[in-house]
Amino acid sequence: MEIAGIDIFGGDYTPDPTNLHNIVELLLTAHIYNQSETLTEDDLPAEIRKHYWDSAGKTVKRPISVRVQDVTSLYGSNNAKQEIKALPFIDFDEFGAEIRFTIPALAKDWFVKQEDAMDQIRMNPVLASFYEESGIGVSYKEATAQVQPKERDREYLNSLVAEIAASDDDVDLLTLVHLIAPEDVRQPMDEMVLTPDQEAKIERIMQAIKHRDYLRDIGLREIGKMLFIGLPGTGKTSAARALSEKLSVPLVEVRLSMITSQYLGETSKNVDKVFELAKKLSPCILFIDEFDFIAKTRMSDEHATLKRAVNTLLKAIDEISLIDDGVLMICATNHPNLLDRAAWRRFDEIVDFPLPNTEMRKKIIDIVLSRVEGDFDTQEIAGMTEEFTGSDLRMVIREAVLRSLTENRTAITQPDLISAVDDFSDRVRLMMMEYTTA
């Protein structure tokens, strides 16, 4: 390959073109970002942003310096020094192990001529902001739509948590909740099998979030409190997490029984602190599981401290707002029949998670088996698994896969799945019996 008559692949070493391309993209991204006063960390590709993330400042500080270890960490290249020597417009500082451009204009011309460069530029808002002016058919606005916002990153959430922990004397609060970053969610919304009613109600809440300012202006604030009801394993927690991924906001997950049992003398205080934590992490989703714990406490002769905690919780639910605080609150229960009117009336959306029908079961099985090799009929399996939850179906498939592995097979068969269903059926009946008699 030549640049202006220069053979950049000369000598005994033949560099990997992909590694060269990655190195120059990183250097160009750093160079343009460092010189810009308008580009932000959200304009950086996620892998670069995450690598250079400054937790204390909750940003990517300028200037970005590119060193050999950065190239190795980002791209797994172990020959960065040799590859750099193949490009005449790059200089390597042996003392600081820093990589710099000698002729930035030459690098910019070289990069845009490489195979797949246009695809990379369209996925990199920093580069798109520069090359857009060159008239090569790229758009900065379109590139920004392809990049995940920083709020999806685990690094961003960790920064917020560190800031809260440093300013709060009661750091034990963080042990009472489970914080999930959007990028941590394993089952996104497009892999959820939902009923039309579930889809409609989730879409409605997403539109409310999109039009928060309008709803605030017209004084409609009692929106954004959802109650998920259904048997264990029907997807309540998965749906809350999928919403976190869809909305690119963190999930604050808490179980009521854990809050009220950890520090009996401070339960009301802990309830308040959980809601305050959600407001500090705003925008976010506050997911409260085991919501029926309220009913069990209110109907029993439990310690008065627990009863006060329940009242504190109900008051906190009343006072938190999606419109004003940016907190979408989702509560979940396996026992909706235990909730009284005082609990029900606090929710503007009730989302039922029924047992999946045959069509839904087939879709769930198809999704779970999408990366599994084998010869099987998912329609037949769906017909055999009436009263199975989505979680049950995943366990059946897990059993079938493990069964095949014990026979040194990575492909599963229909008999594997049928045997797994048969083995699991007794367990499902016992589970359902326990639930209906609870």
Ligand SMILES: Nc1ncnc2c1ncn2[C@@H]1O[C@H](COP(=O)(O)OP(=O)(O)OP(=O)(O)O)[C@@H](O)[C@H]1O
Given for the second form:
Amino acid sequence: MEIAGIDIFGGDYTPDPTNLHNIVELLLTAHIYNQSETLTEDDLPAEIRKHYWDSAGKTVKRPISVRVQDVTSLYGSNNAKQEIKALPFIDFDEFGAEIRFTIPALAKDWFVKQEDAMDQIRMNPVLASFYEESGIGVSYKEATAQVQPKERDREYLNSLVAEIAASDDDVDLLTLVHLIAPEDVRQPMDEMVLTPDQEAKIERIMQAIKHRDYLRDIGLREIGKMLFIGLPGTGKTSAARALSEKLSVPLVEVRLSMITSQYLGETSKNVDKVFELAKKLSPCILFIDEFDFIAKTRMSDEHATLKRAVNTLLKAIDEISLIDDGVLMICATNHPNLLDRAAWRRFDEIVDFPLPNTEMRKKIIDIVLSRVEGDFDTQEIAGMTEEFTGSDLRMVIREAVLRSLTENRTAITQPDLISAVDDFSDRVRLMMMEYTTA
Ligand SMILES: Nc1ncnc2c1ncn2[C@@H]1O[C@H](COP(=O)(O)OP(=O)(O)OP(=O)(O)O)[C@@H](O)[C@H]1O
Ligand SMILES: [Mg+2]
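Please could you give me the other form, the form predicted in complex with this ligand, since above is the form predicted on its own?
Entire complex below, previous chain first.
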């Protein structure tokens, strides 16, 4: 086999060219990163950065060394040893299992001649910084725009959290909240089907975040507290998560019933802790679910500690600010009618999550079915599913897919979907029956 003019493989072994490129890219990236003090961890492609992440230092420490197990864990290549041996400019240390260049210049020439090398360089600022000088039409600046910032990484969030946990003697804090890194979000904003009103409000908050300094300068601080209202399954939680993905900031999810039920006596303290955590993770989104919980405690004849906790919560909401603290607060409720004026007036943006109309239902169905094979008419299904939420539609589709699988098919059909809708409607009828006789 001949690669860029060098015949390097004797015998039967045929290496996988993609693997080979990846290994050399990794070695080159490590080599250049190790030599240049001006490059930072943000210049590394996300996968490499995540792999070499140093939690305590919150960076990727120099020197990066490349070992066989790094190649295996990064690219899943089991033949790393053999493939590495095949390249003449790579030195392989059997004992330490460390891989090094013998003649880096040769590796640099070899790499740039490979098919797809330009694409790899354009996505890798470390490489682009090196090859930019050789005038092959790549730019460091353009490459940096291709790399996701470290703030999206689960590893980055974990190291922030580890630091906070270490400085706090109360380890329970992390049992109160659910932390989500932007890269963990499964449904990005462009897979959410939103009403024009929802889109406009989300756009507005994005603009406010972008111009945070300006808003602070002119003293406009009453911004950045949103209340999401809507029936269960209309997309409130998904939209908050998608926003975290879009803004590349972590999401701190709290359920009010959790804070109170587990640690009743400590509720006020817990509320304060959650807000402290959000400030420490700033910029971030603090998502408080089941917000109507505060109303329930006020109406019923609850424990005095709970009432105190509600006051603590309202006060904490007053005191936190997107403009000053970098915390966007989103609360969500299925029961907006339970909230009194004191709660309502704390939000500058109320976002309604209505039941999807026919057009939205079709879009949701199309998105869920986008990777499912089959012959079906989603317009017809959208027409049959009046009053279904996004979550109901997902359940219907799951049902249809399972139905086809039990018949040993992966392609679904229109009858699969229609029977799934019928079953679901039956289910709703049963649920209502139980409800009325209870
Ligand atoms: N408008 C929508 N566009 C796309 N997907 C949606 C939409 N509404 C709901 N879904 C889907 O339905 C599921 C449930 O949505 P989600 O959990 O966000 O609802 P919710 O409003 O937070 O419900 P709850 O009040 O019960 O917490 C998610 O998997 C989501 O993908
Ligand atoms: Mg929810």
